Amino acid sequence: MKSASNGSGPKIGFYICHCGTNIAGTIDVEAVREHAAKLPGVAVSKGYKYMCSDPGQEMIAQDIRAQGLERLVVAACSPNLHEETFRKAAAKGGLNPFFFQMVNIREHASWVHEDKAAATQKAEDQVRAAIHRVRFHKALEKKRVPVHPDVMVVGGGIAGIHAALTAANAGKKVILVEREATIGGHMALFDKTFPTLDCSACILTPKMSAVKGHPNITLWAYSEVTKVEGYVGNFKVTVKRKPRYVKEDLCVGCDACIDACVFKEAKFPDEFNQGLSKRKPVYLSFPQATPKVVTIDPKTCIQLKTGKCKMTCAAACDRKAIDFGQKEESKEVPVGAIILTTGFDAFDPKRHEYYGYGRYPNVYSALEVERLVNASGPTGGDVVLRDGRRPEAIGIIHCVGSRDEHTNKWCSRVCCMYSLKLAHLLKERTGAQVYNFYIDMRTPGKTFEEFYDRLLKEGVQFVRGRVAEVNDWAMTREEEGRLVIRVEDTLAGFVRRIPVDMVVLSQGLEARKDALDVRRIFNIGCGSDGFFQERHPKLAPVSTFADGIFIAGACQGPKDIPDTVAQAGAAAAEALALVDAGHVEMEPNTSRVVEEECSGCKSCVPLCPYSAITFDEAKKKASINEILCKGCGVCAAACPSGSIRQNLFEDDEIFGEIEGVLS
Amino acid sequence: MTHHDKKGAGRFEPRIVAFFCNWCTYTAADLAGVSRLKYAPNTRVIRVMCSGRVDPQFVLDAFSRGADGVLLGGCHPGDCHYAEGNYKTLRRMRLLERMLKDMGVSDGRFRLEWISGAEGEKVKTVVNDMVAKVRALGPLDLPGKFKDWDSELEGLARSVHASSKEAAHVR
């Protein structure tokens, strides 16, 4: 290895930046900036308040302009964040912006390290590293490559929908592609949404025609992608679309099939109502489903079965809609960025023993309630109880798997506010005593702490205290045939028993079961809790990892409708910025094999994830198609001859920051 | 352990070089930095795009260039940014974790850890772990054994020229 210490190579600048104190408040960086200075090559070494600034990046320029630099290296926060904006600093003075190494001391040092001391020397062996490093960069030319003008976006809840028309509307090819048999998700399931109580299907149903209804959109619902190929601009995804047994172009959605099925009475649960009501094997989710087609369950139906149906459903649909031969479909899409909106799972509150779901039939789930309160539920909005009773005290129990060390730690930011909605709501259907066991009101939102005021105003109590729990052992006479709240009144300061005929479990939100998955299909990331993972938390929220796909909505976390139209529009405009600017600029840390000293032995070949690497059986020699390689230098470490190159990591640059940090 | 806690000085400060993978463990240690967590300062970190990067070749030079410890962090199987690189990591480490073994290069100066990158706390307890365990096996100065090993066969050279010399005398 070339010896890495002789003064005779390209003139390096370097500077460090302060970062306010961020860096310099743990890090001598006069010392290091000191150290830097004495070290061979380094020509310049300067240091500033806030090198990522316009005065900063100006004096780089100006100092390669006027010092003549041919290297340039920036201690500062990580490259993740800033490396971008120091590559442009170097090109602007006319150097190559490869010529650039960023060293990590704010997120890797300064705020991770209480010794000064310690801190401070840990800067000097990784700024030593860098110089160490940079004298080996080649000037190279990030690629150029065409991005596919089509957008998709996967999840068709309030998020999707939103991400889908805002794209269409600025004129692009959107796919929407939707698991369930109709697009709206949760949000078609409510009643009303907080604190303005409009109608939830009012201001939803209207934006899922406008897709249906869209020349830009395509609408692909009963459908699941399977795979996910290719890169940034260029992803070619597969969509497994499942059967429903029945011609989408020619169903109206009439109910004809649904009331000649020979079930003459629905009896299988209704997914849609949460299982409160019944559908039949032939069924449409609810009447604004959309696509308005009705679907017909492999599990339930006869025919699908047995094979030994009547089929009187077919005989009914005069437009011959119902095909039982129909087979799942795979489809492959080119798409040039892709929006993630998978949306969350509610909590399954049978996991909390003691508040008995699922044991008593009046302890109710807060989406059931949802059901429950809509003017098109099952009982038509009329709260009557799984005995047929109405209740005249209910409790609603918050944060079932939320703030609890036992299930999920997070919280979940929705339920207070809903649980006041269905606070609100159920007190006006029924007139009952409506009990909230919270542990705390959290209300920060437009209007969300004037909304709670008005609900202490209506007369609802409000007991602070986690529950400890829900049984029906009577003690008093006014407590027998009734359920029984366990709970520590925290204000009072006393355990109180308040016997109710209505148990609500405020579930809280959780990762979609399937979101490990879903993240390895799309190559993101999760979070601890099973959340996919935001590029940055505060300034990328909707970007991931992966260049080209985005987030939005309660995938990346629990959020309420505002936030995550917000987001889905956030994610719209980002992939629209993408697909937009007709092409991608790709790092240019391939990998390349350097002819001469191939030996052929195709150690290689079998390596590459994306089969970028060939074998000229004429040459003899291994070639790297540049297109397709992404860079890992999975190659580069196992050639045996060394003649595998990646850029931006040569065994130089490497070799020379383990001499660097170690010397 | 915390690296402040200097009562004892001239406690042997272990010199770790790490290798973090781009997309998961180096995301991770910047999240530790966002978090604030605190660590021991004994790190160095090399940034590779993927785990599969590392040459066992790296790995070797940073012992054989005073390293007492590697660290080397990848992606959980099954999520590797580049799909399987990291399989290709654990095949190859493991193979070098025999060689280092013959080598008496003992164990725990050497590990391979799976970290996400959202998992900033692991970084920290890794990191943390791994301090306190080279600080236990104290220094291994390999460049002040290549030395000694280096003198032994200059004075076994010596030794044996001197002979054959005398021999040829005899003679």
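Not measured: the values here are computed from a predicted model. Residue numbers count along the first chain shown, from 1. First, how it differs from the form predicted on its own.
- Remark: the rigid segments turn against one another between these two forms, and the hinge among G356, P588, C199, T379 is at P588.
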The other form holds:
Amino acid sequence: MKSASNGSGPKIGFYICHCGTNIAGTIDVEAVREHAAKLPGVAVSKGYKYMCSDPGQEMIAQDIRAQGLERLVVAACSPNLHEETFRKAAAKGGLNPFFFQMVNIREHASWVHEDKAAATQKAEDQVRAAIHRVRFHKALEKKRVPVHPDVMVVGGGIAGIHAALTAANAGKKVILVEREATIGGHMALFDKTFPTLDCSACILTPKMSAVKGHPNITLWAYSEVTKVEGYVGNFKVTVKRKPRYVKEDLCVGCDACIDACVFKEAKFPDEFNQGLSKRKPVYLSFPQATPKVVTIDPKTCIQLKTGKCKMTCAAACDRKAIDFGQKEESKEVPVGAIILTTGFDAFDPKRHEYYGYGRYPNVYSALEVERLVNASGPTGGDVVLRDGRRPEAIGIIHCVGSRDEHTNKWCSRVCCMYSLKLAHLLKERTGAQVYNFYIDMRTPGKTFEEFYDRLLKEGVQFVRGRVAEVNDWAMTREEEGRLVIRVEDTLAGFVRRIPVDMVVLSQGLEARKDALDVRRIFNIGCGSDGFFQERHPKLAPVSTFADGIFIAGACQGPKDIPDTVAQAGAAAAEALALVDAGHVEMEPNTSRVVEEECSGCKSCVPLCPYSAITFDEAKKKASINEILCKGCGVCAAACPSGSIRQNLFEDDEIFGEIEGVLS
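How about the form predicted on its own, since we already have the form predicted in complex with its partner chain?
No partner chains or extra molecules come along with it, only the chain itself.
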């Protein structure tokens, strides 16, 4: 690789990209090129319509070889997109890739200005700064670090299940961690899936069983990740395993302990059935639960609360699986990549008081109705209201907690379609008149519009307008003893009062309540909506800014089951690409300590977000692990003695850039 010359200065090649009209439409690129050509040290100054294209890159590589260029500056778009592209072009020409500086004149000048002269002037200032700076760049090399071959998947819904199976089928050892007592997630609650009305359990249960029986998958249900240390390819993850008070390797889910429990009747709300039924302190979430191991609830079990129970459940277990002495355990496991599939929370409709949820017994959430129509649900699929009646008229209110300035502004993507599904199932089970109250009907998926047409033919009524309130104030004999939905029908142009027996609130999807806590554990970002932030919405939709940690499913944003499965497969593929490579290259923009200048004040140690800095008690000096360092620069900026240096951000480089701007 060519290095800097020792004469009057290195020979610099400058290249500016038109980016179609993205840059050239606002900036006079020819003027910028001519300005750069006159600057000291610039031996080549060229423009090209699409510099990132193969011809553009080849032109750069050829000029490096033919002209003996020793430094390279490219004015184009975001370094986040193409810095690596032009580094490779430099290396192809035989130049150290870090003798290169990229200038972002698209986002920083073209896209933020309307005045062409001002935008051009700003671009010239940026280019001049980069040319002054690049003279001081040093030759750097990337480091290679070995990668641990195992993969961890956090979250056992359909996304986690699919990601785990994909990685395991590729021959990788996978640890699947799920906080609930069983895997399955929200999909396990559903009776049918839109638009094909496939049995949800028929699709999901075989995959759950495949996870349990796969030789490459270790399933840790009823467990949570509490700590993540290390770096890409070499994470050390601490997992808290909560006690079930049942030995998983002995329990076969025979229900003998449930039948023998001193509570002869179920008394406690069944979380899986959304509180529509009761369970005992010892329970199995649902018949197809995986692992099929019962759980004892310490909040309701007499033995665990008082120690004064006859323990009939333990006596009934001929396998001696009940163990009231179990304690919480913490396990540390090394993995090379992590896939987060922690899912979503359904919007709590109590936050919209005007819909009467929690006040009127016959106002249901969509998830409650999913259990109500399910053959394995609390009523065996028979739709009977809380007051014992069968509904003759049902109102389904869309966008509860979505597209709302006061709660969540986003569209939750699935609500229209699952509302149509529930309308079909409720009409099928009850023969009732069903009304859908919607703002806009959104059916953009494959065969979604056909499903909507099917509902129209089935006689489901559609009323366009946001529902103002649900009440029980009867104004006519028809409304007596019923719920009244008041809505402005924006197509008919007047306010309607529609009496119904049952109201279904179609909840939107929102980020998990503990998403911020999870974000901190894994050191990834969250958007303003609370969902985990992808590295790039188009080019890296499953990667995060924490290398080696990927996201999939509704933890990244609202989506339906097919999109969730597709994204889970993509995340698994990214993780496989990482661990199969056997090593990972680390960027060299890391910090280092100049020991003779370090005062040993320890100011930098607690500031490092990656725990890359330790204090050598023998030397009384700080030390930086270059493998853990991500080059954020916090330590270099905070060091009171100036003893910390950061590659690519040395003082002479920064001062050179400032000099270029001001000259």
